[in-house]
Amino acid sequence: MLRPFVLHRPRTAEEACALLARLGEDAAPYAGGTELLLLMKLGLLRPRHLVDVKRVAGFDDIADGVRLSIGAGVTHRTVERSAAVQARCPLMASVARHVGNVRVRNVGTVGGNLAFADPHSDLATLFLALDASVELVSPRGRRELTLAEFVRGPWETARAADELLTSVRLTPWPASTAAAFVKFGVHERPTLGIAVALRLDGSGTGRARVVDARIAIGCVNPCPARAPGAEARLSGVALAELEDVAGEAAALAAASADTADDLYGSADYKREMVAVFVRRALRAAAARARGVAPVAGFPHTIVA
């Protein structure tokens, strides 16, 4: 049962930030509310004021320029169906299609998902692999942070109490990039998420080499994290030889994972799962580079 609260509906980001600054710890920003309202019902959060940002101008926009900008109030369903997203970053649309269920996607927002800093966020893992950044606004002005700077730990971000996340921005990688997102989970909440992006030198499928690699691991770490050792091992590898080094790169990724025992499994089990699914993600990305549609091939697994 929800405790009584006051709902504020500002029309501008400046009004919203002023409310957050004035109300302090008694207030919380409210967008889709899929996670916030659940915690309020459980009594884990008890804000006396909610600042509804859904009507703030520009928060529901998707801007297609040099960088692709996704407003904080854009829903997962809108990302899934956006022609601009499908054209500039089709993997993002595919990942959004598998967030929760259609009811969650119709209400939940990109900004709310990232600002909540749930370690199990699909989009945070993907955005980390794609070098995305977030823009924040406050009475002091605007600032931009990389996703790694913004998400500090489980349910912890760099957002100040009087700041709002306004948008997520990323520069889509070149057409020669092969990318994949693989997640595993028996229920809607994923147990593991792996995002892989491989930028190839464009010399043709038969001779292409990896010139830049990104591997992001989600769910098993306190927050989504890159695997720099595995990324370095893939640099310079020929696409035709990727299968030969996938196991070594996967082992390096697993060794870098900061796992812990919990209800989802033991730390050792999670590290082994990281190794298995990094290999699967690399195979999926390599298949895409060759023009072949990857398949999951494993129960409770989604390949986007």
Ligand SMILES: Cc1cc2nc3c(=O)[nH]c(=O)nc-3n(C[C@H](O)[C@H](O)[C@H](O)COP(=O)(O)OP(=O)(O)OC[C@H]3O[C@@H](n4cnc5c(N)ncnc54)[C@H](O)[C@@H]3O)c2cc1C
Given for the second form:
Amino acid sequence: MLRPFVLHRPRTAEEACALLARLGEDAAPYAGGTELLLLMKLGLLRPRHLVDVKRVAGFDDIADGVRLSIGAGVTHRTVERSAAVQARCPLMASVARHVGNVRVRNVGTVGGNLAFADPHSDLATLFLALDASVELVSPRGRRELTLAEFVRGPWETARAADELLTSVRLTPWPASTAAAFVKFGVHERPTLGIAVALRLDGSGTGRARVVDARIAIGCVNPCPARAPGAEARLSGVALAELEDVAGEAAALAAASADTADDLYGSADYKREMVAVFVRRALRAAAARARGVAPVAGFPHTIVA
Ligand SMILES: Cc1cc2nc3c(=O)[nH]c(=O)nc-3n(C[C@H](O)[C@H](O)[C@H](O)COP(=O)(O)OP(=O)(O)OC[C@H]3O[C@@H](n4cnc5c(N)ncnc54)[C@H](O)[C@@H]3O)c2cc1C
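Please supply the corresponding structure for the form predicted in complex with the named molecule (the preceding block corresponds to the form predicted on its own).
Below is the whole assembly, all chains and molecules, this chain first.
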């Protein structure tokens, strides 16, 4: 049951931040409400004021410049359908297409997803792999943080109470990048999400080599984490040999995972799953680099 609250509908970020600063602990930013209203109904959060950010100017913009900038108020559905996102970062559009269900995608926002910092966020895992950063605004001005700086732990971010997330920004990797996001789940939220991006040199499919690799592991760690040992192992590997090295890199990624027992499974199970799914994600990325559609036939698995 929802307790009564006052809904504020500011038109500018400055107005919204001033409200948050003035109302302090009694207020919370409110976007799609898919997380916030659930917690309020359960009585786990009891803000007496909600500051609706959906009408804040610029929050629903997607800006396509040197960097691609996605406003905090942009819904997953808009990301999925955006021509700019599809052209500059197709993996982002594809990941958005598989967030939750269509009801969540229609109202849930990119900013709400990241600010909530659920360890099961697909977006945080994807953006970590893509070296994205977030912009925050407060009465003290604007600042930009990398995803790793912003997400500090389960449901914990570097955001101050009077700060709003305005956008997430990234420089799309070159077209020669091979990328994949593989997620597995039997519950409402994913059990595991793996993002892989491999920057290949331009010497053609047959002779291409990995010049830079990113692997981010989501869901099983306290917050999404890169796998630097596995990334280093992939550097310099020829695309034609990726299949041989994928198992070794996956084992390194699994060894780096900080897993714990919970309702999604035991720590050991999750570590094993990381090994299996990093291998699958690398295979999917390698298949794409060769112009082949990746295999997506595993139960409860999505290859984005
Ligand atoms: C059934 C279900 C399935 C889901 N499945 C997935 C999934 O597969 N993958 C995945 O990644 N996610 C999943 N989610 C999470 C979903 O993506 C988020 O619920 C959604 O994006 C949150 O956005 P929102 O606008 O509804 O946030 P809200 O609920 O409005 O807000 C969430 C939190 O962020 C704060 N907040 C909101 N906007 C801002 C802002 N601009 N600045 C600062 N703080 C802000 C709020 O105060 C609140 O604490 C699922 C959720 C549900 C309910």
